[in-house]
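Given next, in structure tokens, is a single chain: the form predicted alone.
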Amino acid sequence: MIVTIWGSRGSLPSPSPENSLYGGNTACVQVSQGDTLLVLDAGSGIRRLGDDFPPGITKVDILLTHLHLDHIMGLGFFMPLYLPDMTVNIWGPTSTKESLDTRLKRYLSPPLFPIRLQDLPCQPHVFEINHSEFEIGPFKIKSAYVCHPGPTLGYRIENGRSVVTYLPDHEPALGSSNFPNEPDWTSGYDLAQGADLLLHDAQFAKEEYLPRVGWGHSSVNDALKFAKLAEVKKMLLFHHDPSHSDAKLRTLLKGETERQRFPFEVGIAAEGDVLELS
């Protein structure tokens, strides 16, 4: 299983010299094995993935966590959608009000976008999921709702040897009055338990989080507590705040790791990272 990060920023693309190391594109992660290619979210980073799309691949599955703009803004710029012979499947959360297809068409239509979803040359297939388990190629995928405003999914992806968990927008401290001591009451725990790699929301410093409780995002401190609770092997901080420079991100992580040791590897997700899980 190979994991490639095409975008790790949150909320808003923020390209700048100060963000050149960890990148400015919003959420998009590729998970691949052989000729099976999964795309986690369609933030602005998906454009670069489309421009560098692997030759010979004729099918791609896009797994959306939710429909906030930073996670779908690159969808209309994804090159495979304009190839008539390409099969594109889009998976995303159900809603009590409108279908996923209807919600996606609201963005991919004028005046927000010049081309309508139904007019794309490849004619993508749209599938709604919730607390679901399904298979795509060699991957067994589990999805579940997590703490974030609006219908929002997290994903656990297994191939029989490795597990990657993707929780880019997640506020685990909100769902439990005794966080992080009650795994059964902690949002996302079942998805992350024992994962070889966890990509997790770490948008705020501790002092930034306090006035933003309920916004659906995690502090670096809470993200590390969650990873420790779930007993993951490696964690990458994800969904970086657009105002956090490379230096700020390093300072945040250094401050936490100097205060305490963690029984897992910790890093900062950077655009361009390629990780092979075996």
Contents of the next structure:
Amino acid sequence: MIVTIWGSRGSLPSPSPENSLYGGNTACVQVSQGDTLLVLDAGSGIRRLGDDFPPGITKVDILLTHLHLDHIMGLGFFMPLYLPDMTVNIWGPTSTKESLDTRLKRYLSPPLFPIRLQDLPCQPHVFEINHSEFEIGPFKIKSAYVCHPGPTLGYRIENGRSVVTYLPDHEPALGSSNFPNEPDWTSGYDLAQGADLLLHDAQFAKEEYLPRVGWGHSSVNDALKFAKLAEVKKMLLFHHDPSHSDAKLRTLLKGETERQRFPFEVGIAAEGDVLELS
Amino acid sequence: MPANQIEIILSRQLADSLSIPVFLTDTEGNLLFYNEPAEELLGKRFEETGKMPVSEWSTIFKPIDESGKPMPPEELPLVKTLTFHEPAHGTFWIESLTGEKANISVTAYPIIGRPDRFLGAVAIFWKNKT
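Moving on from the form predicted alone, kindly provide the form predicted in complex with the partner chain as a structure.
Shown next: the complete complex, the earlier chain at its head.
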């Protein structure tokens, strides 16, 4: 299983010289094995994946965590959507009233976008999921709602040997009175438990989080606590705040790792990272 | 033990934040949590009782109707909600574990997550002035 980061920024694309190391594109992660290609979220990073799309691939499955703009804004700029022979499946969360198809069409239609979802040459198939388990190629995928405003899924992807968990927008501390000490009362725990790689929301510094409780994001400190609780093997901080420069991100992580040692490898997700899991 | 689903986690967090007594159960009626105000009404801390099946909690607090007769579990609002997945309301007496009697009103509602998943029930208690 190969995991490629095409965008790790949160909220808003933030290209700038100060962000050149970790990148300014919003959430998009490719998970590949053989001819199977999954795309986790369609943030602005998906455009570069489209430009660099592996030759010979005729099917792509896009798994959306939720429909906040930073997670779908790149969809209309994803080149494979314009290939008539490409099979494109879009998976995303069920809502209470409107279908996923209807909600996606709000963005992929005028006046927000010139081309309608139903007019895309690939004629994408849209699938609604919630607490679901399904298979795509060699991958077993588990999805579940997690703590973030609006219907929002997290994903656990297994290939029989390795597990990658994707929780880009997640505030587990909000739903727990005793965070991080009760696994069975912690949002996202089942998805992350024992993962070889966890990509987790770490948008805020500790002091930035306090006035933003309930916004659906985690502090770096809480993200690390969650990873420790879930006993993951490696964690990459994800969904970087648009205002956080490369230097700020390094300072935040250094501050945490100097204060305590973690029983897992920890780093900062950067655009262009390629991670090979067995 | 698998983690609870997010709707249950957030229901407990809300209950924990309120100063009115609240009960939280799973789909089978197993008592998952009650908050501090409920502890005061029921006479025992949740840490002491722990999780309880419906057969236990529906009798342990000795519900009594207005005429003084013990109420069968199926008459309790929370049990009705668990059975029919609908809100229910009722007023009756309970005898707490410390032996104190209280007239209470109970409103119970089902927790139905997206998309139409029945996940458990919440009961809110009001101690009436008598």
